[in-house]
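Have a look below at one chain only, the form predicted on its own, in structure tokens format.
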Amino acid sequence: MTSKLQAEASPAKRVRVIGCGMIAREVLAINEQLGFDHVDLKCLPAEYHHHPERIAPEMDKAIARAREEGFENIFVGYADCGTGGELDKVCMKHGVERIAGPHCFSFYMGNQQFAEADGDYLTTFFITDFLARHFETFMKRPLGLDRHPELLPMYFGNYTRALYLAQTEDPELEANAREAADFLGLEYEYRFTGFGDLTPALSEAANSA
């Protein structure tokens, strides 16, 4: 997925935001806020967020394409996401920086709030906009709980609650993360966070070029 560039601006004035597909629409919403027509977004896969020791290698790829390409500002549009530290270790080969906290739920909360809560959210499910979106197809097909509904203790026995951090303030999406908490059987909780950290994260990096 690649955002609509300028055509007179060379990759080498441009800023490549590699980045999760799970954000895709929240990093262009972002790029149309501040204006920024010089940021182009090549997004990874979203459903590696299941399988996240394809994150660092596939990254490692993309930023070396992006080289290829004239690049010479690149920003990772990843937390760590659940690469123990080894998507830190190409953003160090490459020289570029990503967005700062474990995972996308920490930076659209806020990582200072996220890390002062003190594990405090060790028992939520967390729902962002686009697993309200995309509930039915991302997680309960994948997870194969439209099949079996038996698995779900096996995978959600341990939370107590599912929080919706809410991106926008969308009605049917609010319903959606509502439904998709009372599959779960998990308490519902709501909590409007816009961007979070991930505003000033690329707006630094945009910046920055």
Contents of the next structure:
Amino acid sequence: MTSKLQAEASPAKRVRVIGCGMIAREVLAINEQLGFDHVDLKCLPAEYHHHPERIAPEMDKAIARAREEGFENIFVGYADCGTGGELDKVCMKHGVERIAGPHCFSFYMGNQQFAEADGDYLTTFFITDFLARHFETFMKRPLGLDRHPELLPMYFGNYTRALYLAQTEDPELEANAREAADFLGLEYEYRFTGFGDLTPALSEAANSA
Amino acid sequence: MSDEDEIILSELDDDELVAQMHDDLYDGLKEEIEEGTNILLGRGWTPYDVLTKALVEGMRIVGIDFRDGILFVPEVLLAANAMKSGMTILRPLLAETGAPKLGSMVIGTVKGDIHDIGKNLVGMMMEGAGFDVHDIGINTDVDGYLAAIDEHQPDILGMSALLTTTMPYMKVVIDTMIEKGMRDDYTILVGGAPLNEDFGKAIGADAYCRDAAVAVETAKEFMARKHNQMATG
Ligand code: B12
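Coords for the form predicted together with its partner chain, given the form predicted on its own:
Time for the whole complex; same chain goes first.
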């Protein structure tokens, strides 16, 4: 276990995680579970999910800022997330690592399992704790489905199933996820994944300091 | 807005009506676009002029604001729906009046991917520009592309991917075409948000296109080149 002393240690001894707002709660939960009080979290807005072209340039700036603040150990709390390799270029430039995998749905499920599934999830829409909690503001509204439900078939016409990959056991979120599936007209399925590959990824980053 | 409700399309002169249709397309107003299309046709406009001056030009403006982050996906979808309803009126008339045809295209989203909004938009704008477009849908494997090429003998093959996990499949398709000795018979355009110019080059596509407007321009250029080659060769 890490001692409280380290929490007050200089930035050089600490780890700065710069992550996606969609996984902020989960990163903090893992930090607490594993007693990583030398890990601090800065988030980029979750909205970048819808605008992946902003992720790499903003990450570039955030890493530069963290360096200015004196952080030597920095970890990128993103998967590729649709940056098409741009985020990897930024990571390479600064000599930092990111979470492996294409997106959070994959690393929660387990990247290996997701990669081997080969088509099993072709028509599956994934829901996470974050999406269950913020379905209204993060999916319905930006996709315009609150104002224009007639767009639903254009978005989800080719989908068959909504799979809730649950990070925590929470009946309220499960009810939300089920409701989201109903709204989308998709068959609902539940799978508890916990934090998946996020825990080992963060542990490695925390222990490298 | 109540004062906008008072605009009576049929009372506008041609220029005003076309400008109003650009606004209506921007706002995704399907009925207004249908009405405007019919009014212009009624005034003796050729279907081709209605298509290019009112619809395509309006959608071009939408495309610019989408590119610049002023509009997001739902607005684009609504505008596309409005344009589609205008095109439904024009399509049979365009065929009758022998509007200029620039070439033909097969387009589909690659295997493992069912994102199709961008692909549909590109298909629509290509059709608006005068290409025969054969949209073969989503989750298309090599065999699907080859069968469609065989059936339609297009000038252009378009592939779309929105996932980092599915974009490499484009190379599988191109490599298979090379193996079969048919790669150079077609212009291959690729697109989708996670792609970029370097990726397009790396997999051997003829061009990566950032958006539908660039796709149309690029396709036109390649068709012009093809005609020049045929003329000289
Ligand atoms: C809308 C959207 C959806 C819709 C798709 C609806 C549909 N029918 O397509 C919904 C909500 C259903 C969806 C689902 C998913 N999505 Co999605 N989605 C998006 C989003 C926000 C926008 C895509 C879009 O439609 N843009 C609008 C169109 C007009 O733009 P475009 O596609 O880029 O197309 C333009 C150009 O690229 C170009 N172009 C496109 N194709 C072609 C083809 C040719 C030939 C040419 C020349 C040009 C060209 O021209 C087009 C017009 O200008 C993107 C993020 C983003 N901003 O890109 C994520 C995104 C693509 N999705 C993503 C993910 C992860 C998913 C899901 C897995 C999420 C989930 N919760 O399950 C599922 C997919 C599940 C599955 N089984 O595959 C990720 C991909 C991450 C990665 N590593 O690849 C992204 C990048 C979001 C993110 N940051 O994580 N998604």
